[in-house]
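Below sits a lone chain in C-alpha cells, taken as the form predicted on its own.
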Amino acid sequence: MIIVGGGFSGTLVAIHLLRQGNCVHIDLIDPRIPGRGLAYSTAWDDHLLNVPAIRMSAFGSEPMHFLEWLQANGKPDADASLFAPRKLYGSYLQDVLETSIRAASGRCTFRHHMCEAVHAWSDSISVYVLLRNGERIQAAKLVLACGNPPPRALASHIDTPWAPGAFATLDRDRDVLLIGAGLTAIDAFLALQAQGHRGKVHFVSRRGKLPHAHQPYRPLPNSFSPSGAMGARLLLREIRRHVREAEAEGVDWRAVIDSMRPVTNDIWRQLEPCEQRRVLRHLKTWWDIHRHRMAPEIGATIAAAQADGRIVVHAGRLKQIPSDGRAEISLRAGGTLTLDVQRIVNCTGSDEDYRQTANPLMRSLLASGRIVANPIGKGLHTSEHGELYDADGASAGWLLTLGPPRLGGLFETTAVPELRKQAEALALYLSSVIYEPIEIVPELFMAAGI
C-alpha cells in the first residue's frame, strides 16, 4: 500500500491498516515527519486546535483516547473542554502512529520516503509511484491523502503564513496587511504576536467577517431537519428558522450549527448542481465563520486585539498586487483605501479548485486524464467510497482519496471527525470488509457544552 501523504489523513489510514491484524506492507510519502502535516507542524503555542479535545481522539469508537493521551503526557488537569495546542495534537498523531507500527511488527512493514511524489501510474496489475529523487516504488493500491491545497498564488513576492520566513527580518512597529480573514488569518495574526509585533495588522476579505469564537451552549436533542425539498435559498431559511425557535427557547445559534453536523453531507448530496454551486458562492463563507470558530481563548486574544486597534478589519479587495508597500483596498462600502505596509500576507485558504494545483502528482495525474475535477469545479470526482474517476468516468479501482479532495461528492470532508471516519472507512474498504465506523458520542459532550 503506498500513502501519498503524511498529515492526519494519511498518518490515520497507515494506523487503521496496521491496526487490523492483516499482513500490510505501508508505504508513506511525505517530505514533513508523519502525523506532523501542516496544521500540527507549527512551532507557537498559541496556535490551538479549534475542537474540544472530546472530539479529537483519533478514533471515533474510543472518544476518551486522546484526553486520556494528554492526561498520561504532560496535561494531568486536562478536561473534555479543552482546546490543546496543534503541536501537541501532532506529537499524539506521532506516538499513535508509532505504538502501532510496533504492536504490528513482525507482519507488517512500514517506510517513510521523506521525499517528494511526482508520478503515478498503473499497469493494471501493480501501482508504480515516482519521488523525486529518482526512486520508484510498487504497490497493489495508491491513496493520496494530500491535505489541503494551498492558497492560490497572488504574487511572487506575497507568501502564505506556511512559507519559510514568511515573518522574518519584520520591523515590529510598522504594519502588516493579511489578505482573508478566516483562520488562517487568526493563525497569521497569532504568530506575529508571538515574535512580539506591535503595529496594525490589517485584514482584508470580502465580506471582512471573522470566525466567531466556541462558547458553550445546551445541544439540542435532534440533528437538524429541514423541511421539504432543499435548495440553497430555502436552506438558509431554515436555518435561520432554527435558530429562532432555539433563540426563543434560551439556546444559543451554535447548537443549531453543530447539529447539522451529522446530516450535513446528507442534506449537501440532496442539492441540484447548480443549488450546490449557489450555496459554495453564496453561503460557504456565512457558514464557514459560524461552523468552523475559534478557541475560546483564541476569541478573547483577537477581540482584545481590534478593541485596541492592533487588528482592523476591512470588506473589500485588494485592487492590485502592489511591489511598493502601498496597498490599495477598494472598500465594499465604496471608496478606496490606501494602506502603507510593510508586508503582504497570503491568508486566503486553500484554492479548493484543483486544476490550479501546483503539486506536481496532482499535477501529473490530471494532465493524464487518470483523475478528474468535480463537476461543479471543487475537489476532484470520486465515489462513495474515495475510488477516483477518470477522465472516462471509470472508477480507477487502484487510485483512492479522502478528506479535502472528496469536496464537492461531500460538503464537510476536512475536520478531525469526518476525517477519522472517512480514514477507517477507507482502511476498511482496502481490506474489503466495508462497514459504517462506530461512533461514540459520550456523555461528557453535553458536560462540555460541546
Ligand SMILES: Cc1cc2nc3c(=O)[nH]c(=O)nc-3n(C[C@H](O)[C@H](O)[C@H](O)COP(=O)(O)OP(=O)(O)OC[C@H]3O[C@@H](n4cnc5c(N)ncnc54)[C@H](O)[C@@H]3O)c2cc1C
Given for the second form:
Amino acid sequence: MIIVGGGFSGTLVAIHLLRQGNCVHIDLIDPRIPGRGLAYSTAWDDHLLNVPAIRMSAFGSEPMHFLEWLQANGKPDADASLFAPRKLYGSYLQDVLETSIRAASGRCTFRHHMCEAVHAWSDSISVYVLLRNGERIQAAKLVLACGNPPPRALASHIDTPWAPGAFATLDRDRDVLLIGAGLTAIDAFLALQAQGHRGKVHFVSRRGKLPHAHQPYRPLPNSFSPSGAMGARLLLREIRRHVREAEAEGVDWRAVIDSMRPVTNDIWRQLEPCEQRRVLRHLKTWWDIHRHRMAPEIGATIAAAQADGRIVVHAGRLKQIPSDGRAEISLRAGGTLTLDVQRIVNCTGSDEDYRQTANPLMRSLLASGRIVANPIGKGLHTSEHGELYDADGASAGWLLTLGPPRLGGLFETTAVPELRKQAEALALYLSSVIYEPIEIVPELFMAAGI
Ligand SMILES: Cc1cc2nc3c(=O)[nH]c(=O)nc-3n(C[C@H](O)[C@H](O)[C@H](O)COP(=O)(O)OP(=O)(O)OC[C@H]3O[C@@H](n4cnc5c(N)ncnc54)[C@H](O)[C@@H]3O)c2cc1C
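What would the structure be for the form predicted together with the ligand, rather than the form predicted on its own?
Entire complex below, previous chain first.
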C-alpha cells in the first residue's frame, strides 16, 4: 500500500491498516514527519486547536484517547474543554503511529519516504509512484492523502504564512497586510505577535468578517436537520429562523450551527448542483465564520488586539498586487484606502479548485486524465468510498483519496471528527478489496504445480 501524504488523513489510514490484524506493507510518502501535515507542523505554541480535546481523539470509538494522552504527556490537568496547542496534537498523532507500527512489527512493515511524490501510474497488476529523488515504489493500491492545497499564488513576492520566509527579517514596528480574514489570517497574526511584532496588522477580505470564537452553550433540546431540497436561499432562511427561535429561548446560535454538523453532508447531497454552487458563492464565507471558530483564548487575544488598534479589519479588496509597499484597497463601503505596509501575506486559505494546483503529483494525474475535478469545480471527483474517477467517469480501483480532495462530493471533509471516520472506513474498504477471500480451485493449484 502506498500512501502519499502523512498529515492527519494519511497517518490515520496507516494507523488503521496497522491495527486491523492483516499483513500489510505500507510506504508512506511525505517530506514532512508523519502525523504533522499542514495543520499540526506549526512551530508556535500559540497556534491552538479550534476543537476541544474531547472531540479530537484519533478514534471515534475511543473519545477519551487524546485527552488521556495529554494527561499522560505533560498536561496532567487537561480537561475535556481544553483547546490544546496544535503542535502537541501533531506529537500525539506521531506517537499513535509509532505505537501502532511497534505493535504490528513482525506482521506489517512500514517505511516513511521523506520525499515528494511527483508521478503515479499503473499497469494491470501494480501501481507505481515516482519520487522526486528518482526512486520508484510499487504496490497494489495508492491512497492520495495530499490534503489542503496551498492558497492560489498571487505574485512571486507574496508568501503564504507557511512559507519559510513569510515573517523573516521584519521590522517589528512597521505595518503588515494580510489578504484574507479567516483562520489562516488569525494564525498569521498570532505568529507575528509571538515574534514581538508591534506594528499594525491589517486584514482585508470581501466582507471584513473575522471568525467567531467558541463559548460554552446549552445544547438544543431537539436536533435541527433542514432539508437541502429547499435550495440555498430557503435553507439560509430556515437556519436564521431556527437561530432566532433558539435565542428567544436563551439558547446560543452556536448550538444551532453545531447541531447541524452530523447532517451537513446529507443536506449538501440534497442540494441540486446549481444550488451547491450558490452555497459556495454566497453562503460559504458566512458559514465558515460561524462554524470554524477560534479557541476562546485566541478569540480574547484577537478582540484585545482589535480594541487597541493592533488589528485593523477592512471590508474590500486589493485593487492590484503592488510591487512596493503601497497597497490600494477598494473598500466595500466605497472609496479607496492606501496603506503603506512592509509586507503582504497571502492568507486566502486553501485553493479548493484542484485544476489550478501546483502539486506535481496532482498535476500529472490531472494531465493524464487519471483523476478529474469534481463537476462543481471544487475538490476531485470520487465515489462514496473515495475511489477517484478518471476522465471517462470510470474508477480504476487502484487510486483512492480522503479528506480535502473529497470536497465537492462532501461539504464537511476537513476537520478531525469527519476525517477520522473517513480514514477508518477507507482502511476497512482497502482491506476488504485487498484481502478478498479467494475461492480455492484445486485445478489452479495443480496447474501452478502446488
Ligand atoms: C492551519 C489549520 C488548522 C487546523 N486546525 C484544526 C483543528 O484545530 N481541529 C480540526 O478538527 N481540524 C483542524 N484543521 C483541519 C484538519 O485537521 C486538517 O485540514 C487536516 O490536517 C487535514 O489533513 P490531511 O492529512 O488531509 O492534509 P494535510 O494536513 O494538508 O497533510 C497533507 C500532507 O500531504 C503531503 N503531501 C502533499 N502532496 C504531496 C506529494 N506530492 N508528495 C508527498 N507528500 C505530499 C504534505 O506535505 C502534507 O504533509 C486545521 C487545518 C489547518 C490548515
